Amino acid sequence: MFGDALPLAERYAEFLADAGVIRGLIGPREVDRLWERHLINCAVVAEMVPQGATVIDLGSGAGLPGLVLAIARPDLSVTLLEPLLRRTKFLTEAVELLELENVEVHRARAEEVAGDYQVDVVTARAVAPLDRLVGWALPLLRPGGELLALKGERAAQELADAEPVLKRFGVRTAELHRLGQGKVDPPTTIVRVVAERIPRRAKRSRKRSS
């Protein structure tokens, strides 16, 4: 999955098991499952995205998945969006440290920059509920754009639960997949949301901002 690039994703490993135990990241009985439990199950989205795609990953935390998909497909244009300063700075200190040059960071919340982008994808893990999720993520998104959310064994509920704020938001597609079959136990879950149009939410939000 990491190719010639497994050696970044061992550093990254690394930084995690270290600072990120450190600074509270991740929990220090994530360590010796950091690979299965995180990094692959992050790595295996990769197949849903696009050759060359700008991605945003909201809410960032520690890089998953955004890190790990930067690491593994160096075609991306990634920002690592997270409004917590101590989270950015590790972000900020891991993309030095790994001097990968397709990925910025921003301090900032998905409300605050509504308007001001326009990606092929967005992508989130173990930030919000899907129908809290939605709201912020779509106004990021460029029509056609895609919504990639990593969630667990509530994945479906989730997607049922939001079916108002999907249809209230113009969404074309919203479908459960699963990825990594034979590559990690158990499966990422994945919601992909398909934006048909910008939200009207992003058209206020950049008239607020200007």
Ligand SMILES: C[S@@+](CC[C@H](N)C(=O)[O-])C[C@H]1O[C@@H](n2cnc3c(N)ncnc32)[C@H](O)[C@@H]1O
Given for the second form:
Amino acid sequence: MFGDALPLAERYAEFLADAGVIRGLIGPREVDRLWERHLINCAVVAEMVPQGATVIDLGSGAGLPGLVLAIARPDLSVTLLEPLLRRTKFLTEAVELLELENVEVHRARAEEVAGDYQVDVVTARAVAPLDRLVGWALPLLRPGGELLALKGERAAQELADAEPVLKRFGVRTAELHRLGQGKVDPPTTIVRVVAERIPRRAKRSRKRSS
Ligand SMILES: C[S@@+](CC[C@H](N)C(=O)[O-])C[C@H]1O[C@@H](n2cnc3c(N)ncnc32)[C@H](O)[C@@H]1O
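Return the structure block for the form predicted together with this ligand; the form predicted on its own was the one displayed.
The complete assembly is shown below, putting the previous chain first.
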């Protein structure tokens, strides 16, 4: 899954198990299941990210899934978006330790940077329910860009609950994917939401001016 980047992934896993636990970014009980529940669970998402894409990992925490994607896919340009100073310090140290040249760390809440980015992909794991996440992620995407939200067992219910906000944003593609069957147990559940090519607001203002 990591190919030539496996030694880097191992260094990141060690950093998580050591500094990550000491600084409270990851629970001590996670150490035994770091690979399955965290690194591999996140790495399988790489297959849904187009070659050379710009990516924002919204609410990156200790770098999941953003750092894992940056390690596995040097072709990506990844921004780790995280509001908490303690976490951005950890992320910056991890980027330096791993000598990653395709990652930047940005300390901010997603709402504060709405409209400042037009990336190809926004990823998010364990950040907010889908109905709130859509409102944070879509303003960071280019038209036609995609939110890939890593979700748990309630993914289908969250998708149903998000219907009003998806409608408000004019979203036509919002679907569930299961990734990593046979590689990780349980497989990773992704909700993929495609930002409309003509944003809803643009459509409305065009109507008003005609
Ligand atoms: C439960 S942690 C998950 C961290 C990481 N994604 C993971 O899966 O381990 C949620 C993260 O989202 C961040 N967060 C919460 N609200 C946010 C917002 N409005 N914009 C960006 N990040 C946010 C928090 O600071 C926290 O680091």
